[in-house]
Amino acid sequence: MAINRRRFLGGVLGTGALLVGVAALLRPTDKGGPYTDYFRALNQELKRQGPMRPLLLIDLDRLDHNIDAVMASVRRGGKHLRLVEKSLPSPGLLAYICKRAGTQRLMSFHQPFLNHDALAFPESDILLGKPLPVRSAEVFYQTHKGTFDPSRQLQWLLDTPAHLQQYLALAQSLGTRLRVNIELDVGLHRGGVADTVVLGQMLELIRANPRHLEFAGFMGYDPFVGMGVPGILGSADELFAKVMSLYTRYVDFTQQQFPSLWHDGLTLNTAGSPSYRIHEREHLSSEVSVGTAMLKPTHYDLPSLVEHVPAAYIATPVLKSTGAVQIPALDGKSKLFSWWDTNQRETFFIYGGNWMAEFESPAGLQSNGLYGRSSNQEMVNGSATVGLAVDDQVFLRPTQTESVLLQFGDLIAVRGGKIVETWPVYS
């Protein structure tokens, strides 16, 4: 059968037009945009007054908002606030929050930081946030200086009878008494006491050694309640009810079986940044722990923290602006990438990079996975609408705070878009 040439050409052209149309639909749209007014002001301030290197900004206006949101909840629940030092690892930052929040309660997770805390906050009450190796505790006592009194102001968190035996031996060798807070497994399943038999063994050891051990309370950490677990595993209300049922069980057991150890001054610690709000509903615990929520990095963009605002940003200058993306060895063939994706038509090399962070401003910036990540001069691509030039700042939001805040030297505190203070971080 002879092929109808006109129909054949029409079919080919139609198919070509269809492919072009599909390609147009698949092509990335322009995600770029210039600075918002907020970041434009910060960019101008940093270009005038900043060190022109990667730095970590703390916005005090936004931090104040978050502190006040936490304290409103804490007051509604009739509790105390304990600040999580590892998430706010700067004495100046901690002191600022302590003053506004009106608390001297800290939670420490790292022996060198604990020694810093004891010096910087001599009137504080410190609860360990994890069981440290007994040798770490010994090093703390060997290097401790100042007026902070561990026998009154420090609570060691312990999780097993074997661990408690080690700390008892340390107390005996030091000729001192250790305050012991017992870690409870209230559903996180990351260790801690999970039955009353083990709890009874620990409490009996404490009761039998009053010269060297003092029962200080419980810690039941429950961040999963506010992290948004899949609904099939239970709602936040259902998970919270299970948490409080377990916590209440251990409290009731202690009151009934070890009444001589129980008193009103015990620390009944609970919560975490994702779950602190829900504890307004219960009256068993005496305090909630909060840290990361004060700064709200991206991993804490949670429904439970909707009242909080981001208060920490990485800022780093643009070192080079080289136009459309170019990949080594591809040379001129790299034009395909910028032809296809308008968001690769501008290339910037920033000071540093490869942080645990997400690009925030200008909008639409992205790392180049084909070129590769760099901690020295990272390639960042965007469209022409981002409007960046050399020496302008790229802003990112950390995904977390506890390690990221330690990577930039002194924290830079800003208020109203102006640098007002610098705070050293822990070392």
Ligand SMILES: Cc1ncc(COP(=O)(O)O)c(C=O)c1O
Given for the second form:
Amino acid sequence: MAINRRRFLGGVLGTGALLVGVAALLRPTDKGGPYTDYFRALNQELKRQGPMRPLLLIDLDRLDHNIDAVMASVRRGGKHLRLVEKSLPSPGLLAYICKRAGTQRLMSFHQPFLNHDALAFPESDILLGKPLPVRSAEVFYQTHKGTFDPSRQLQWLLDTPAHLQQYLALAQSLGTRLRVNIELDVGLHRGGVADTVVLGQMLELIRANPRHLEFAGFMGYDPFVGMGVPGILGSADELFAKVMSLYTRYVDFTQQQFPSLWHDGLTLNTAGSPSYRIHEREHLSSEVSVGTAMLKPTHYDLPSLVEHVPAAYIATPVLKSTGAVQIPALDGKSKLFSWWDTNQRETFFIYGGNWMAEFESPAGLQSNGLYGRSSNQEMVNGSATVGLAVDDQVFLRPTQTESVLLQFGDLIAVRGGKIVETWPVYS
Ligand SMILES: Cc1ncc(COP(=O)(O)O)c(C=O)c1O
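Mind sharing the form predicted in complex with this ligand? What's above is the form predicted on its own.
Next comes the full complex, and the chain you just saw is listed first.
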């Protein structure tokens, strides 16, 4: 019996030690850390000069770096750059990038923005990035003001013979000529022309209606080439080769079957942020489209964009600092969370929240799924090492730009850690 009891006790103690060991391994380590120097300086600037509300910062030093990286690649490839307006949705921001990059080419995706662009950028060349319903195109013409001349400076993107017929009828009713760029399916399978029979029908319609339609080029968008698809689906090189063989097939077909429509001034558009770099290697396309890579939100942390640096951050003040996490209804029992997880020993309520964004600085902050997300005053937890106080800023990095940039009123541009400009966004 005695031996058994000793064995039993030994077993219990051993299991206990094992559990403690396992628990120690599982227990979250301190992920917290103070601001880096960069964010410490921004925090001071915003506390002194900022409006103390959630805002969207554009760092012009970092933006310059990204613009220069894009332009170096574009020059190596002997192409032009077209800026994707929806991904940089502020005329001031776009004007800044246009100037530094030396481009007047824009890609627009939304009729109200298109009308703005025509006014704000009267010298620009605008290509639609998707085929808008014909009624939307009609609204553009009805509300268009200023010197921008759509018959010279605008290319409508069209994907099917049916859409093209509708646009032909619009051109006839307006008594104008529409420039038509044809969307090619180069592997994205988001619509667009996918065979030469359909392409032939569209080109025939254009050739037969020279007073109302003008062939302006092709657009073939291939983000998957740079998105890092699982290796089993093909390497970037293999995907790129397929894209280019499709693009080449449509170009060859047009040159051979419709030589009267072909000329050097056509817009042969391709790429997007994830894939623009690889197009340095080909000489078929005349231009690449880039938008989001200029600001590099988190979803663009891609191998193809290693040269780019993040240039857009959300900053928002801490309104309240309430210590260890407390969950309603659990009250005292909530202590378990902060006992177990050092990253839940501090609780901050921030001004706003629940954005499409990831916490950036100070390090180790996290939202609390159990407490719930809030767009008004979001709970944020961290360890004591984050060192945040009321009125300090929490910095986040957007996951994407196109919708996030529109949510904060005027963009705040900083240079050298100081606020230098504010830019309204599109409305
Ligand atoms: C047709 C087209 N071209 C290019 C882009 C690239 O935009 P970005 O560089 O912002 O990823 C997009 C994005 O949606 C697109 O739809």
